[in-house]
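To begin, one chain is listed below as structure tokens, in the form predicted alone.
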Amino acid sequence: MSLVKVEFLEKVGIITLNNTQKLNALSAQLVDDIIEALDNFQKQKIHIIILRAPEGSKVWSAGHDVKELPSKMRDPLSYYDSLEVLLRAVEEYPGPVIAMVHGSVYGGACDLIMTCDMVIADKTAKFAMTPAKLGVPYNSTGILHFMNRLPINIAKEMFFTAELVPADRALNVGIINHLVAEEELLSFTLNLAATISTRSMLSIEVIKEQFRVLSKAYSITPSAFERVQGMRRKVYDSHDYEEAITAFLEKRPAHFKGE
């Protein structure tokens, strides 16, 4: 049974995260039906893209599905990770991914909102970057995510804090393109899906490939690269990773020793 539910409306795809009991936690089944979904637009050249939850939901969605992380000595978000081939099926993705965001987002969802084109909101809708609070060496890659959308201070006390931002100061730092009334959310998305529509979309495809592929120009050394994957692996293989996971499981307070 898939998790999501597909509709096709007013030259529009439109993908609702459909699994409310589990807080819509991107595990690999859901992110397999995003990506299936995905697929099934492109093919049938549908150029726009509505990411959203269930009308009512209180979380968009609580992201990663914790329960799926490797306990210890493995990286919890490499390359064939499904949140990461998610993320890049988004980016790459030939037209418009539009997020619209009812309820608060958390962890690798909020990464999957920092991918997407453009975030529409209402005053429901609160951000949060949560790492830290779970032990994860986050990945390079995402953090990239942030700092191409955010000023890098804002981007910091994101992932720091782990609390969660409200709508109106997400609007403010540039998380959310536009705020809008709770009954105006699904109608405004919509309309500017429909003004997008109107423009060349073959344009529109080959200047998002651009912004892509832009927003990556940064170079590294192959020394830097490997001290970079050294300090993640000293925290996915410690203490603090295995109980922040521990922690979450048996649903207590996590106790970091900083080891």
Ligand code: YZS
Contents of the next structure:
Amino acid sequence: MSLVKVEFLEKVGIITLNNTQKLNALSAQLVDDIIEALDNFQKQKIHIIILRAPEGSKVWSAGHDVKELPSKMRDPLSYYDSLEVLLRAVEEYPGPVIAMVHGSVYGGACDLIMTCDMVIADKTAKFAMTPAKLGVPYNSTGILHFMNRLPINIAKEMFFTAELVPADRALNVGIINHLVAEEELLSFTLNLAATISTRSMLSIEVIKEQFRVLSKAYSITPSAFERVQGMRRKVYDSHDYEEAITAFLEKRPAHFKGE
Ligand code: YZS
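Given the form predicted alone above, produce the structure of the same protein in the form predicted in complex with the ligand.
Following is the full complex, with the preceding chain placed first.
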């Protein structure tokens, strides 16, 4: 059974993450289902996508499925990890992908909404970037997603504190494009999509690709890349990573030792 609900409404493809029992944690199966929905919309030449959770969900998505994170000694966020595959599919979709957010958004799901082209939210929306809570060495492409969207001090605060940023602050710092009343969330998002749909999709497709390519136009030396990977490896080989994942599964706070 698919973990997403797929609709076509007013020229827009709507993908609803629909595994609320697991708080829409981004498991490999949920990611596969989102990607299949995107592929089908692309084949039907549907240019604008809305990504949402079921109406009234307290949690939009709890982030990466922690139960699917590898145990110690393996990179938890390598190139082919399901979250990474999903983020690339959203970035490469040949038209705008709009995140419509009601409820809280954690970790990898926060990276997902940063990767979407726009974010529309209501006052229940909250956003937390959680790797430092789970002892995860976040990957450099993920850091770049935040650097490209937010002032660096704000991005660092999110990563360092792992605290939820409430909707009004998220609007002020630029995480979300528009903060709208709960009852207007869908109509506002559909109106925005309707405006975009009157414009040239040929033009929009290449502009999105230009933003993608130019926002990644950083070069680093091989030794800098290898040094960062080496530092990340120390983290995913550490006691702290193992302890944080175990603590999550045992539903208790993690005790970090810094090693
Ligand atoms: O006990 P059961 O089996 O019913 O399962 C519980 C939770 O274990 C499960 N669950 C998750 N399972 C896998 N991956 C998750 N991310 C996840 N989150 C929750 O869902 C069932 C219901 O959860 P409860 O905790 O009982 O629900 P509640 O008391 O309402 O609390 C909801 C929140 C969202 C506050 C709580 O579940 C929570 O803090 N979840 C973890 C949120 C989080 O930190 N996500 C980040 C995951 N990491 C990443 O995305 C990146 C890799 S990173 O770490 O780098 O940011």
